[in-house]
Amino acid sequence: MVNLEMSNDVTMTLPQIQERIPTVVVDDAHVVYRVHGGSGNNLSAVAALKRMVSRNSAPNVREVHAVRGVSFTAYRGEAIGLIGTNGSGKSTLLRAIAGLLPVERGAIYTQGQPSLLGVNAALLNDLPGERNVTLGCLAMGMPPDEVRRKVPEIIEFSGINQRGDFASLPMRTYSSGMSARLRFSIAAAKQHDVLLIDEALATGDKAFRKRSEQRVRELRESAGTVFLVSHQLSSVRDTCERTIWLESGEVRMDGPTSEVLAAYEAFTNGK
């Protein structure tokens, strides 16, 4: 049996390696944002598509670098919490890893499709609630007959029916709370390879969060991978035995979930 050294001085046998199956690589990840302008004013189509046609580039073109140089590997079965100050870059590189958004350098490699909260379960304002479950769980790929079985376990999960038949109202009439616990609850319904859910357990009651958490361990153990982004540490805690801090795009710590989250709140309460 070969015994191979880990970076973090970690001693692992090459079948412990092999079990370890990774579900997304960020290699060097730069993400860019480029915010165009022109003297205060919105660019107008007409004069963007000049300079499309004569190739000039755009004036007053300011580039926003988010994600610097970010590196990690994921595997299966971890629950990843991401934290960072507000702008760190946390929502950003879940969008890059959702492959919503192209990196300017690097790389990062999926294994499947990510699942980004609030993404793959759209919601559509003029439709009632309990439509868009179920059009939320066939867009997620689930058969019909899986589909009628889970609306049911979906609204109560949700909790949206607390207050009255809220699932046959139109989601326009719905609070923001209300709208983010159905897209988790519905999200939540099927297992996914890569799951990234952006602060969606911060919603809701206590009863709520705690549910939610619970999920979030449910899909960890049946082989998938979670990333959560949130600053209700208190939900990373509880949730998460690995996390990620991003400050100003890079990462500043990576590793177990107590001993980031104490270098962070060093961090912040010392600012």
The other form holds:
Amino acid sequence: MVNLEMSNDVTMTLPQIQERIPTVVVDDAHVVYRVHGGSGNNLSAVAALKRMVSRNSAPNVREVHAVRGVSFTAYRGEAIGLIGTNGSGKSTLLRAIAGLLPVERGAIYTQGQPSLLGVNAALLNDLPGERNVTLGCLAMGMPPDEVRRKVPEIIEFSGINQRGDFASLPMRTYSSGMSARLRFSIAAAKQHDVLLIDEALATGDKAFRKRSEQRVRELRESAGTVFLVSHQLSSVRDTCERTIWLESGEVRMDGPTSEVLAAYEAFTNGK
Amino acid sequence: MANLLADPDSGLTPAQLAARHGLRVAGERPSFGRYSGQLWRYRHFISEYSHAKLTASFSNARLGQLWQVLTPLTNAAVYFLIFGLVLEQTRGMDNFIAYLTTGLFIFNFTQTSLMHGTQAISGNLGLIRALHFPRASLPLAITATQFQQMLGSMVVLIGIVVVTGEPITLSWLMLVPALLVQTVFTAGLTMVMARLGAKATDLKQVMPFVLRAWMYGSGVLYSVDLFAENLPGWATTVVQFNPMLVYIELARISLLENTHLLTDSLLLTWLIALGWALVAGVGGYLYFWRGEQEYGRG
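Let me have the form predicted together with the partner chain next, following on from the form predicted alone.
Below is the whole assembly, all chains and molecules, this chain first.
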């Protein structure tokens, strides 16, 4: 009897585990972005006038080919680490997935609207943290009654009130670590189909990092996909089972975290 | 087992795979209807954000919210000193102080909204790059903030009008629809400014001059009769269709007893006012929506 129930249970859950639903499909994506004032020496007034007269539109725009033909498919329930040396195109790729940078060639398909959580997600610095939490939740599209319910939870999670009542102080009085923690807590309060985290876990103390890694795991279990860009290989190792290694805008390796990290460490040490 | 279940997806190109599971191209612009629906769901965000901006703008000043009233008062005092006392524009006018402050406050509402509108996208890049929401929320929130400021200055204006001896009449009620129509016009134009300002960063430097020229052409600081007296006929006709002049005239004719319209026809003035609101409101919204996928890029 017991045996039968158990086998029943297994057949019930197996298809859920096995059916792989793609949430992000990146198909030979190239991202080129343009930097204004890149050459730096053409910013004088005379040069600007010359440009206007000669109708030479903005010669100080430089093109950076940051992502060169990346392809992969991410599935529901996966947490994927993105690693690579500085300037390898990790953050650019995340912004392209979030729909904030257009692809030059190829295509990126996503389920729902991916949310990019970066360290520079500025809120209103003149307003108290509490007010920013309300605003952030509304900006993510939560209904007002849910926002009212969530605000204390978010402040509790961020831990900004550990040293006195900081939630009612303007955000400009926060340390950089505190505001980064608050921003992460706001973004993590919502169920995202696809959550893109750019170095946001690196800030904050050890206790907060533990909590946020736990939260990333929860988000993953509730049928989302999480991308994590980090230079701290330990946090990639702890949260992601799959890792993509980007180098000069190309995928160098894509596979289980332990294998990719081992190869990456050998590469950076050998350099 | 795993191989068997993975089968339906194998052999598909990435595009087919994406289509099979209902994925959409990243950063695609939503259809107009969908976008408007999204915007409606974000109304709470718009009101909260505009209120937050209003609080934040005074948070560093010691007198705080009092500036909401002090700013228009000081503004009116300065212009009265120059145009009323030094240049003596008061000649032949019944109530110059009320005439001047009405024009000033009405114009100031649209002016500050447009000025802030150029920064609606470029000043909020952090928010735009972090979270996804209909971007039209930002210029709309700016107009809403300025609308609240304007209500503060209207209280001051009513005070000035009463103190300078204008009778309280039923025609005051016309001020309410006049302000609402002007708000639609302002919101539309603010959205245009937001899209322009997102790309052309020099716009912020140019706008003060454009707005000042517009103010001189709107009969804020002197009697509108000067237009009819000094300009050739065709130019007066052009000035008659100046939306800001029309909104100011509507406010003046509601509040002040001895004023007359440049066109001498209240119906025509209302029609021009409504026409501009419709053109700017609908056109501005459409124009802003068409740029939706570009905001925050680059």
